[in-house]
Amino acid sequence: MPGIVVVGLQWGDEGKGKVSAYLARGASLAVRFNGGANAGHTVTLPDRTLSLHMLPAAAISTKSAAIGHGVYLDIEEMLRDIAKLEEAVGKVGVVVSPRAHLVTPLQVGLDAKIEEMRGGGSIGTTRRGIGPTALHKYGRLGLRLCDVLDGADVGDLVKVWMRLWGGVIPFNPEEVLAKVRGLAEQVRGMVGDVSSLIRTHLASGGTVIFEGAQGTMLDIDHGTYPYVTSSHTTSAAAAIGSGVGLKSINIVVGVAKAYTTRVGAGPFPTEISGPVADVIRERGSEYGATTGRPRRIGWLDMPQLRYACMLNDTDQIFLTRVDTLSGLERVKLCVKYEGVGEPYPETVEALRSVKPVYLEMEGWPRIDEAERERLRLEGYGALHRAARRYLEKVEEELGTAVKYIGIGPGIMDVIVK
């Protein structure tokens, strides 16, 4: 049976939680396998929204999660999530790697003073400790969960980040063990093999959601650095970092919103401002699940979409937040840049200075309750003309499959094509 990878084709924040939730409806196991804290997936049930920053949305579905090694284990936002969640949906089983790197304060205080070092350079990470936490796992420098349970000796590396670290954030090392061996106690129970977990699940005939966080512009190697996060976030990293092989992936769903978005700083090709980005922020809650920051927007991108699908050999295209450009007289497609062809440009300069072509297209009227309820009911062939020209004219672009369209909010807010 199959193992599912949703994977975010823009800059993140693609609505990739409304889509594991979606998917993951008769799945067995929801896994998350790169990114950390600073990844918000938000969800909207039929009593509440719920947003969940550790654990993935599918569990919603599943109610059984699994966190690999490739995620920066922060565990006190973990146990909120599992609280939240379990308010909302009843108990839900927790499996975490051992070998999942851990996130500390001082981690945390690192990377916002990181941040103000850089002065008007900031990259505009969201200082959940991300990126120091990776630093320190490539420079052998870091807490796994594992070292800190197995009662390893881990006071000569902490003295190793006090001697590194000492001179430029405050940093009691006594301080941060206690609290680190505090919080693993607590997760003890849930430690497990995660990789075994998940060929169990595939092997029995089960199907696995394997949920990405952020988005392939965010990628450490293939995104737009240094505007990027401290992971892969393509879908290869499904299988790096949950401990599986290739071979356990099946279908590869890219997640893209109608528009563009992007948080903090760094290039972005398409973006508008001005009454009509107003108009699109606001009916599309365009604010970060983390930080609460407005999203920039912008025009769907076909360029840079075009690029993301070929790097995540993406088979599906599940497109959100369709309702949100509803009501607009006209939308616009980036088709291409003026002038720059294959490959996609590699630099943040080369990025600024392109110039999108665009292809202006006819509006589709707005899409309310009760307009979302006939759609659901009757299906890709009731949507309006304009807004099927649209979707249309993103799988010629693309040559993939529009396969799913959301129409709104919910988790049932969807038309399958």
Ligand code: IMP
The other form holds:
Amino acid sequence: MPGIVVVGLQWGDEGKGKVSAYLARGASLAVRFNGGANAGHTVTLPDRTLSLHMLPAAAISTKSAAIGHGVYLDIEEMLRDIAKLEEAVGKVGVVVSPRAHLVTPLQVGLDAKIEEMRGGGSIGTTRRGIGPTALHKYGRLGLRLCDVLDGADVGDLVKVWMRLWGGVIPFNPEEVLAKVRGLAEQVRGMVGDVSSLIRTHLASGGTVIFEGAQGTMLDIDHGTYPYVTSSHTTSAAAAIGSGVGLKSINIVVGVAKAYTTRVGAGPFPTEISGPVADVIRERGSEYGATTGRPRRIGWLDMPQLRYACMLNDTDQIFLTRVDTLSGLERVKLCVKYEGVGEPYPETVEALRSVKPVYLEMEGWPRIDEAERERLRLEGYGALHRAARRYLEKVEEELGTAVKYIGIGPGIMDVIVK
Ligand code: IMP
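With the form predicted on its own in hand, show me what the form predicted in complex with ligand IMP looks like.
Whole complex next, starting from this chain.
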């Protein structure tokens, strides 16, 4: 009866959607517990590619999804996801926590405005209203789904919003409230107690997949603040954001790419530019699933991953995109930052000045469709020796097992070691 958490170990976009859908085969429930419509979980099915923003991608396998109160709820995006998902896989049961905080047009407008005010120091947010929704939630000025549905008098709250923000962005309180009320009515039938639902599944022997959004380095506390998102992205957030205790989580699967990417501003110690970065970006279609922005590219970073493995109590690593990194003559692995030990540097300034020390390794031949087919049948031993050497070096450096290896975009393009 395991609870399995899937978390990103880097700056998001590690391939958690595909990993969750893979691990959820045979599971009974998929849970989202953090983030909001800033996430873009892409899964490649035989006949289409789905990019989900609010629903967990693991629901492709479970057909049953829950959205915990830790998620910043964008109802319109969720309804779009449900339509997309049901067209692809048929009926999906969705339960949404009444305690989830709503993202309204006010928070979306403020996100853009605050970014504009920051000028050159902007975070590069996805402009999905995440920061301002968090600002309202933790300032105890948030609007929850249950408050709207229960007909609570939210007039006073909106008056405070008006006083705070009326002069900052155009804001029509009546319009916003009418829109939110209309949307909330559309999901009334989905509202339910997510915490009990998870417990019921676990108690009856089901497997529950807790699908994290974003990555460890974007965590509001542990990430590269202020270039982070406004929620918790580490494994412990699965408990807090869905309403279960830590004992409901049995296995932590950390997902990392075979290289590193980052979208948006902020420090990135192993970032590279030039032809190799361009090849990886084009081959891996490294463009944001939510915003379409080109992703920044870098080598795999052991100090960063050691930090992330520790914060998440990672049991197993799922290393994705070993195929994207194939076909290069040489690859590099950052094994340390010159003169920097533990703890991981806390400030942006410190991270911007670190000098990565690289181990240069032999690359491995291109993994194309034919090679993928062969590897799926023959397994780990059939992987080119240079790729195995790279993976084993990562394992050795991190002291954590690389149990799964992603060799393509499809859910079953996986080697289990
Ligand atoms: P926000 O979450 O939209 O406020 O954006 C804050 C930072 O997190 C920006 O650098 C975004 O690019 C980044 N970010 C948010 N969600 C994701 C994601 O799902 N993948 C990668 N980066 C993300």
